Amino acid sequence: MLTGLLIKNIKCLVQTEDLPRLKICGSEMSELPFINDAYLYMKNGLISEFGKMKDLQKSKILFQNPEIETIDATGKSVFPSFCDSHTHLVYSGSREMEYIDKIRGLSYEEIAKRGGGILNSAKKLHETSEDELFIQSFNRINEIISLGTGAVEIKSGYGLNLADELKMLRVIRRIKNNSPVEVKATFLGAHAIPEEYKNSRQKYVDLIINEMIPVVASYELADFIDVFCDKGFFTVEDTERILMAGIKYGLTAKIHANELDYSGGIQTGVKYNALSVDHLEFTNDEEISTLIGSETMPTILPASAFFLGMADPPVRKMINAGLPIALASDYNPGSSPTGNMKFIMSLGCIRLRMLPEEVINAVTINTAYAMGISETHGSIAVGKVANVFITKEIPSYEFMPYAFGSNLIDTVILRGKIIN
């Protein structure tokens, strides 16, 4: 009987820590820990030992585990699992079309009052059963499971309805037990105004606090409660009554915020104690000054602004300020159709000016920060969760993101089990 698995001969085995941070901020982001030539061993799901190769045989491992299973990383590297902090994968179908829109010359705004964005995937969603929503979005999550991401965070928002909202979040359960990546899920009803109610917003928000929170919480189908606090979305007064029903429930709260314009989100953020604020497009000064010395997570998803043309918010100063910094993808059909985080670290680096150690930072710990799971997750540290992937043959660290077209993952293991 096998007792638990070792990797050796590690070329870099990346992020390591004997003091787990729960994150990292402004400058200390420049920092990555690291062994070469290293050992990791993994035994009942989570990370036990690691070290240097030459300190391996004066390790008990190989003498108290015969039957050990052993994988020889000779010239790769060994990361810690992504952590994806923010992601819309339980959708419908595709949105391509509108990516043609786009190419011609219609703006996110333009498109919705056509009927497209958000509305057009909650008309597929509403049409597509639970059965097929789950099959087409498990697919996905094998997807980023092969790329490299060990824990994802799942958001509602494509019902609008109490009936398909929950269709989603169940559909979310369904995956968080049936994949061995780590799951958080939220509540996003507040994501868009359905077209009966676009001219009697409060009555959608009424809804939400009244009707959708309450079943949600009842089945305890969420972990976080989020709502778009943006220009033609929800208002900052929409946004705190909102997120006082959720946090009463015990949902803790997230805000897409500052995506179009200067919208209030980031300090309403703040003010709720929201675990993270995300886009962060539109940041300045007076946002920042909020965000120093908050626990909330200022969460860049570049694909998004990559995808829409949009301006990149300012990383750099918001890191020289002593900000910490999460990445993640924004996977979904209409303005991030991408789960890949090695794709979102080397935008960091080309967009954002943000070092490779940064950018790692920004994928592990960090993420995993801005979903409540820092603690387990997010570093090769005794005692969390054994979820990490080998390299194939590369000279660094550096060629991680450096190399954004490649496919570097070889293996991957989660819950410290060879996945593929």
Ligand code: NIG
Given for the second form:
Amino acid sequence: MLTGLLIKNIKCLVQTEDLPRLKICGSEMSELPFINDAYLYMKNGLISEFGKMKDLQKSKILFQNPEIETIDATGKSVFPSFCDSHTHLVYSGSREMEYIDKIRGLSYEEIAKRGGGILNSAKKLHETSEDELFIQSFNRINEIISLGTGAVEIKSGYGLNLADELKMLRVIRRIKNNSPVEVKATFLGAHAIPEEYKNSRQKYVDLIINEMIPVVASYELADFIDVFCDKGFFTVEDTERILMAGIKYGLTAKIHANELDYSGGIQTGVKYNALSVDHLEFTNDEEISTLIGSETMPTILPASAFFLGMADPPVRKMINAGLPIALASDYNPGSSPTGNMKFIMSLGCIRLRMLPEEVINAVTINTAYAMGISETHGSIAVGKVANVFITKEIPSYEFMPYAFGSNLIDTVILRGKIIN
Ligand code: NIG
Ligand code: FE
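Since we've got the form predicted on its own here, give me the form predicted in complex with this ligand too.
Then the entire complex follows, led off by the chain already shown.
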């Protein structure tokens, strides 16, 4: 039997739950449960026990295993690993030349219209072998693990034809089979309209529905289906058709909505019971009232609004209306070339005026919900997967989003094992 791993003398054990919740909404987002001067015991890859140091003396752990592997975390805090519920981290190369175009004043849409943007990444991906794509993507995975991420959703969508979409999805599966990080895969064939379908968008939508979805589903390569429902990309009608086809094959909806306009994407997502609607820069009262009472997690991607210099969504208004909020990285080469979830928390505080407690809830339990895994991930609760990180010595949990440029992660533990 594995002896497990004990962390003792934890300055602050953050996001502890006796009765785990699936998501955190509205005013409850500003509450963060924690235990000062704590211990955490992990066994067989799961969280087995936690509590106050003074109670460790009474715990059966020490009696059963006097020589248990122990980390002394004096001065350090422990968080549940970040869950990053929206990424496009399987891609080839990078697009820093478009970054310069942006600095010079071109908009995201203008760059896309000139054959840059998603189509540029699709071309690069087409020219890259599957092995090479895996190596590049796996390096990104290892980078985000070292930055504290323990669960990640990854989308296809730089293939835009059946063969290349399958190539991406197989790379995602290979990551899942070779990394301790929890991975969910999303089929995003409807990410952009390929050049050859520029004047016949319907034909591309038909291809997604009639050819891509059935094959993707037959190989069980995806958990979710996503559509970029926005101005210049896919319409509400296209989105509905694609979602219905995906749902028929057992895929749950997630939508890119309202990044560029009031696209109707939020309403469509709620109508099809999407697990999440993501971006939401263009959100007003109508969208907010549609989301209230739904099962759909509003997910904000503050790094892409920051990177593209766009207006931020009205997050305070959304929380005041009682909505939950999730914050994800959108790690991708065009609008967010980072998967650093600690920086995402800082952007939540600085740009969206969220409190430290709110951003911590938004990158743990609420993103776990947006990946359909909040029963097993996203908090420190007995029986959940032992994905946690130990910080460097920090004065408080508020220090994490505050010190936005410092790497404060000391030790990463996934499935109860020390990773780095
Ligand atoms: O989430 N909005 C669409 N997709 C990505 C951008 C992808 C890209 O530019 O390569 C996003 O921002
Ligand atoms: Fe995205």
